[in-house]
Structure formats: structure tokens, C-alpha cells
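Take a look at this single chain in C-alpha cells; it is the form predicted alone.
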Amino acid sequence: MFYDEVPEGPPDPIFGLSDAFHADVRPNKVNLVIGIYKNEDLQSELLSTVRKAKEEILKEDLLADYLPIDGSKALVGALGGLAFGDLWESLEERVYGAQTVGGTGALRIGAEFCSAFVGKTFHVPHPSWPNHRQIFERVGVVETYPYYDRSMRKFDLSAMLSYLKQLSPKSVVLLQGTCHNPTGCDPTPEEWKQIAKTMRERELMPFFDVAYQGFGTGLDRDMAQIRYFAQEGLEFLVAYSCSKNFSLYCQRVGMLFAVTSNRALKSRVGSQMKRVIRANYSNPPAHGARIVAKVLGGPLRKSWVQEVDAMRERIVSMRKKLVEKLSSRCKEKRFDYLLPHQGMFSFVDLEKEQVARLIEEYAIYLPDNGRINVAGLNSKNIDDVVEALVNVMS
């Protein structure tokens, strides 16, 4: 009786592939949609520095307690510095941090928040993740800004300061802090600089999502366009999220900070966010944020970089390949544009038809705009996905 009016909904456009992916019996079936990094035999196996901290805390007599609404101050403090580096001294006393559950529920209290306290148009960019558009819509308006020439295969700056230009002062604008989803084109430093320039200057607000740190090109310079903000005197949001760098995906921690100018706005932002939270969860999971204030604040640390660099390297060696074998096998194109890309996305320059005979001719899965996870590639698939994309291409 209640329910008889409501409609099927559509599946998820990134979780509805895998779910065929896995309903797929063919046996050399590639999966190269979802964003989780792979090792080289394909496996999203936690890393060796977050199994030993989760082991030290199961030994540790913790309080069965309610974390407070806004979350660990440990961890507030473990990811500010990481975050932020040794800007984060100076910055803590007016920049709010709450533990929220994952990069997605910070970039929710952050929406629910700008839609009530700064403005209720959020501009994301052209393409983008596409949960951003779902989030935002539950709680504003959401129109998007132009972000990668598909002809030029890259960033295009001048559209999106020429859109940025002519927004109404509090517009809420989404950048991607690192390593963009889908394309893997991010601004240069310089760019950023002209980006932040233009922001300041329509009085526009910044809200960062920052999913991948140290996936890019090192933990500190994947947050230089962030610290340069902060130091700059911007007010801003950050969504963080620990899934990727600590392969807790499933543990959901994340973070959102809030950037103020001065303690007592820092306070009332807090105050207000925190009455966000507790309507919509009331206060976050201790455990994953346990494990990664431990990593982050003891001897566990230094070879938990090292993880992350080897996560890196890996990508960036998977990237190069690719465009080896490429440029090797269809030598009338070019793919070096490929080469610049950071993190574990890149845009192939694909068709939706062509994409679709991947997954029906070859049993390789992406999505539909061709944005491939290259973490999901190895030594033993790479040169079938290369003879398919060849193929699809021709």
C-alpha cells in the first residue's frame, strides 16, 4: 500500500558496473571501473602499517564510549598535519576539524552546512565523481563548470576561470584537491594560484575533496595548491577521505575541515557543524579512526609513507606501460597525454560504443566515459586490454 508508487531506481553508474563485473563468468574478465587500488595480483589488501596498528589497538583496554559528535581530536590532529604539513602549527587555532564517516560524509556535512550558512549553489566540475551531483542536489542546487577539453585531452584553465568569473559572490565551488576523478588532469601549481586569484576576488567558496593524497606525485606536493590556499588567507572546506592512502575503505574515515580567519569563527563553524552531524548520525566509528591517529603519530609512520610511495610508484609504472604497448601496437595515434595524468584514474580517449564492445566483446569493465582505474591493470591482463583497446579503437 505504501510503497506501491515508488519507482525503480537506477543502479549506481560505478557500483552497478562491478556488480555485473562479478556476475561475469568469462575467466579473463578485467575490472577496471571501481576506485580501489590493486596490487600487482589484483588484491585490495590492507597495508602492512594499518594490520600492525589495528593489531596494537585490539590489545589496548579502549573505552566502549560514544565518540563526542565531531569525532577523535586524535585523529583531528594526526590528519590536520598531514594534511596541512607545518602550516599546521600556525593554522590549528582557527581551522575546525571534524571525523566524519568517510570523504563522503564529509562532503555531506559540508553541503548541508553551505546550503544553510553560505550559499545553496554548488558548481562542481565537468566531468566529475558522479555521487558529487547526488550529494549536492539533496541540499542546493547544482550546476557544473567546464573542466577538461576532451579535444585537447587536458585541464582547461581558461574555461574554468572564464566560468569562475562570472558566478555571484558565496557560489559554492567543488575543486578536486588531487589526482581529478575521472581524468587525471589536474592544474598546474601555477594554475591553482590563478584559480585561487579569481575565488578570492568574486568572493567564491571553496570546498576541496581530497580523496587520494600522496597518490599524485608525494604527500606533501599533493596538498601544495591546499596549503597555498590556507596561507593566502582563504576561507575554505576540505573533505578528506582515509580510504585510498590507508586502504580502510570499508573502516568509512574521513575528515572535514573547515578553514576560518580567525579562533571565534572557528568555534561557531564547529558548533554549527556539529549540530549537522548529530541529525544525520549523531557521532562517528572509533576503530578506523584509531588506526590511523596510531599510524600517523608513532613509529608506524615512516614505513606507512614508504607503503604509500610504493602504491604510487606502482601506478605510475602501470600508466607508463600502458602507453608503451599503445603507442607500440597502433602507432597512427598518439597516447602520451596519458603520460601527465596523476593518481589512479586516466581518461582514454573512447567512445560509449567502444566502451560497451570492452565489456561485451572482451570482458573488460569501465565506465561509459572511459575513465579506466589504472591500479586495475597488471603484467598478466595488461596485454589483453591493450589488443582490445587497439581493436575498439580501429
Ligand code: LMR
Second form
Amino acid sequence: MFYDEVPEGPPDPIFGLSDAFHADVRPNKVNLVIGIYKNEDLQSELLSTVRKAKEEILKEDLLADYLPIDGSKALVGALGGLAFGDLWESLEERVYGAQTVGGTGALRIGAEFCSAFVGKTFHVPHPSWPNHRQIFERVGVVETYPYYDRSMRKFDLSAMLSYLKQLSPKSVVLLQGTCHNPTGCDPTPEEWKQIAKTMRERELMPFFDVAYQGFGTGLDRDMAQIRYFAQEGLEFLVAYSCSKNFSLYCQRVGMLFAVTSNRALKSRVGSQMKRVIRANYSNPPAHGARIVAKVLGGPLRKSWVQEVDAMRERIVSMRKKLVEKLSSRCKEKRFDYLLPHQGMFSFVDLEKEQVARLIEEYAIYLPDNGRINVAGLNSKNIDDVVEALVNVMS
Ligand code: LMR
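How about the form predicted together with (2S)-2-hydroxybutanedioic acid, since we already have the form predicted alone?
Once more the chain from above appears, this time first in line as the rest of the complex follows.
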């Protein structure tokens, strides 16, 4: 009786499609759906440095106590250094960090905080990760800003800036820090400067989502724009995810940084963040945080950097192969627009009907916006994928 009026909810556009992929019995099926890094054998294995850290932690005598409400201080220091680099030492006194339940948890905590203390209107890029809208809708109003120019197949700075210029102060603007999901198209460093300038002039609140540090052009270069915002003295939030670059998807390790202007603000903002966290899940789990802090804080760090570099290099090389093969198979169309894409995703210019055919006729799974996870390709399946793409596009 209590549940009679509950309607069936729609499946999640990403996880729902992954379920459909797993249920498909066709042996040649290809999974280009979800943003999980896959090695050449298409396995999402634990990085070896992460496995070693895990083994060491299991041998240590650990207390069974709760972590503080805002999590591990060691993780804040470790990820602060990773995200902000050399700036971290000088920033630490004005940046509050809270360990969160993955990047999604950080977005959710930050969203609740903004809605209570900054502004209730959230502007997300069009297109964006579908969960952004869902998270922000729980606490406020969601609008979209133009981001991708489909006819030019690239990021559209002037459309974005014109949109930002007409927003009222304290509007919250979601910015994907690196490796834009789903398009793979990021602003250039010069474009980021213009975005920062406009946001400062219009008094807009930047809320960065960073889920792919190291997957774009390098661990440091991927964070250059966020470091620039900090150097320029802007106040902003960063939701950080360790899922991809530490292969810790199921451990849900994330961090919410609030970059403030001074120590007093850091303390006040932190005190309110803690209230939001306490009311949501009380305090975060410890295991994944200990793993990340151990990898970054000791001798495993150097090898971990190499592992991240190797993941990025495989993605770059698969993207290059895809473009080469598509271009030689289909000479009348150009595919080099895919080459500058950053990170795991590339937006392939496909209509919904073409995506439906890829799934139905070829068992190649991808979301209906044409996003592919390039790490889902390997030397065994790439020719079949190219053949299918050419067929549905012709
Ligand atoms: C994706 O976009 O596929 C990933 O970020 C995984 C997710 O949570 O949707």
C-alpha cells in the first residue's frame, strides 16, 4: 500500500547499458560504455602499486575506530600535493579538504554546501556526464551552458563565455577540470584563462570535477588550469575522484577541496562541510584512503606515476590506431577530429539510430550520444569496431 504510487524509474544511462552489455550472450560483443580503464586484455585490473599498498596495509595493526567526519588527514595532504603540486605548501592554509565517498560523493557534498551557502542554480556543460544533472537537481535548479560545437566538432569557447557573462553572481558553474566527459574536448590553457577571467568578473562559483588526472597529457599538466585558478586567488570547489588513476573504482575514494581566501574562511567552510557529511553518511570508509595515502606518501609513488603514464599511453595509441584505420577504410570522411581528444572518452559523430544499430546488429555497446571509451578497444576488436562504424555511417 505504501509503495503503490511509486513509478518505475528509468535505467541509468551508463550503468543500465553496462547491465545490458553483460546480459548480451553474443561472443563478439564489445564494451565501449562505462568509463573504466581496460588493459590490452580488456581487464580492469588493480594497478600493481595499489595491490602492493593494499598488501602492506593488511599486515599493519590498524584500529577499528571511525575516521573523523571529513576523513583521513593523510589523504588530504597526499591528494592536495598531487592535485595542486608545488603550490600545495602555500595553499594548505586556505584549502579545506574532506575525504568523500568517491568523486560522486564530493559532488553531492559540494552541491549541498553550495545550495545552503552560495547559490542554488547549477550550470552544467551541454553535454556532460548525466549524473551531474541528477546530483544537482536534488538540491537546486540545473541549467546547461553551451560547451560543444557539433558542427565544428570542438569545444566552443565563445558560446560558453557569452553564456557565463549573462549569469547572476553566485551562480555555481560545473567545470570539468580535465578530459571532458563525454566529448574528450578540453579548453586550451589560454581558453582556461579567459574562463577564469569571466568567472571572476561575474562572481561565479567554479565547481571543478576532476576524475581523470593523469589521463590527459600528464599528471601535472592535467591540473594546470586548476592551479591557475588557485594562483589567481579565485575561490572554488574541486570534486576529485581516485577511481580511475588508482584503479580503486569499488573502494569509492574521493576528495572535496574548498579553495578559500584565508585560514578563517577555511575553518568556517570546513565546519559546515562536516555538518553536511555527518548528515549524509557520518564519515567515510578508511581502506581505500589508506591505500592512496600509502602509494603517494612512500616508495611506491614513482612506480605508480609510471603506471598512470602507461594507461594514458595505451589510450593515446588506441585512439591513433582508430583514426588511422577509420581514415583508410572510409576515405570520404575525416576522422582526425578525434585525435586531440583527451582521456578515455571520444565523442564519435553518430546519430542515436546509428548507435542503436551498433548495439543491435554488431553487439558494440556505447551510450546513445556517441561517446566511446577508447580503453575498451584492443588489437583484437578494433578492426570489427572500425568495420561496424563504417557500415553504420555509410
Ligand atoms: C562514466 O562516465 O562512464 C564513468 O564516470 C562511470 C560512471 O560513474 O558513470
